[in-house]
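Take a look at this single chain, the form predicted alone, given in structure tokens.
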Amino acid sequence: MEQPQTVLRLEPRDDFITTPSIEGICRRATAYLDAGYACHFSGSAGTGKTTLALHVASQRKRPVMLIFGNEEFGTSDLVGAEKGLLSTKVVDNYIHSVLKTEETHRSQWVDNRLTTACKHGYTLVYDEFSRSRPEANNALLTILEEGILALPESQCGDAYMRVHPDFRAIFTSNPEEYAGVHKTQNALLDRMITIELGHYDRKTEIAISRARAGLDNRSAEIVVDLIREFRKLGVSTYRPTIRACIMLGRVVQLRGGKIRAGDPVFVETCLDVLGSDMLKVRKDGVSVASEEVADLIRRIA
């Protein structure tokens, strides 16, 4: 059977870094999926939730359905809906002097991604699922617990569909206080196993920075140590993630700068990458952002 165009065949990324920390997370997630449970990666932006979800999904060697949470989602955006009409017309002119015609019109049902994944046993990756309204995700309750997908009665007369035994689901979400998300119903959270993600250890962040930003080991160490020290300053609510390390490394190299103390390109890029919140730090009404960054660079680089 021809697979829908929305199905993904994932291959492992060349720049995906495996360290003992990441391997441990992936091993736990895979074990939960193998046991038949949904896995949920929860963490703030930049902690690699989506990357880990897609990597774990690729290890299953099954087609993947990818869904992105959306405020406008309804149940039909996940399950499917009637779209258009299927019209059939029969013309009977067997007897030359008698013409018979018969027309039939019926609604045409189109499966959406959740139904397709359940039907064929694909791996569902539901990215930022808490951005969708809770009522839109209600269909997942019986899927994850009873292995049954409830369908609208008009869908060819079937009230439900048995979920394929190979179907598995991986969810990602930001913490509840993150802007633009909805509070997830406890009934859904109770049906999945949550792995909390935070900042990686120093060794992992250095390895990721080297691979994703193309840095040498010493430059990666400087960038990572700078970002990790900035997190400890407590000068704003902003806590840069590994994304900041990658941005900093890539941009400095692109601009022809050097990741070392005294390089103006490096200092300027640090100020920009660390964010506008940091620029609000003042002493006697004067911004001391550049001084804070310069001091960190002198101590680390």
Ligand SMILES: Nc1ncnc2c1ncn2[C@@H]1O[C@H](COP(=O)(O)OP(=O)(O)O)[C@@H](O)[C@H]1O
Contents of the next structure:
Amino acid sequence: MEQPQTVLRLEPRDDFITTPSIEGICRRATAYLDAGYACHFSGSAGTGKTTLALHVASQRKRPVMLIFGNEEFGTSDLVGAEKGLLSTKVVDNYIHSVLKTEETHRSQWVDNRLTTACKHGYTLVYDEFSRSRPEANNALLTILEEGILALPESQCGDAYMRVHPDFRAIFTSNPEEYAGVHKTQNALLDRMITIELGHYDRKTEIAISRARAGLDNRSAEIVVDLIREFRKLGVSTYRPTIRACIMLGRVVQLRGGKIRAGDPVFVETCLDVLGSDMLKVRKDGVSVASEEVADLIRRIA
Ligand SMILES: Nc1ncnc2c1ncn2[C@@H]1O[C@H](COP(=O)(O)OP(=O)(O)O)[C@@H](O)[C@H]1O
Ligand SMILES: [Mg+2]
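Let me have the form predicted together with this ligand next, following on from the form predicted alone.
All chains and molecules follow, beginning with the one already shown.
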């Protein structure tokens, strides 16, 4: 039995930015998919993994199945249980079966989407796959290696299904996340081609900030240079990300400010957007965050 599922028909989004570096990444990913392999974007938060995965998927012109890795299948269990409680008032027997259905629903959820994608040759986008427990991802091993999906017993008919030749999978994950949480799923990683992503280059960040925050070129340059300089302070290797550029640009404009050194709205918003990262900027053990940011703004804007 298949659960009702949402199949996405993705159109490339108009604010997707292509620069030579992004084009290069997409070209590689598409080539690996064309060669029959699964492709995996690995990188810190804000390196464009999800955006790139969906973009590459949209270019295949096949329906897309999207799954978000989730460590706690319990989240959806809770939602189901509450619904069950609501209907308790109606019929006793009914509740019983509802609760039971919910349970099987839980264990079949991932399998079902996978099954549909494998059966019809859809493109699977499995975002942050490493957030799911490794056992939940086991079915993918034979899919990627042998092109065979082992169906659970409860599914009628064959215990094995041959994967449709057009089926492809695009994964994303953040290596920092699974360092402590789950053991790296080496067997799975061994069956896909991984493209390591870092922060975009300056030109790309400027282009994205312009497109996503509606900034003029000079303002986008200031915002991006500020964030890039801030990264160099070494508070964290992966923050602030391109998201901070977009946030800063959007908020300052909405509040009627200007992206310039003397603008109080800009300075204030910088302090908030960079907030928690900023507090960690220390000189001789003392937090010098706001001075450091004010100084950066004076130098750049
Ligand atoms: N090529 C691109 N064109 C336009 N916006 C982009 C592009 N790549 C990333 N972004 C934007 O940058 C931000 C971070 O990208 P995202 O894909 O969510 O990163 P990740 O999944 O690695 O955390 C998002 O706001 C996204 O819309
Ligand atoms: Mg993401």
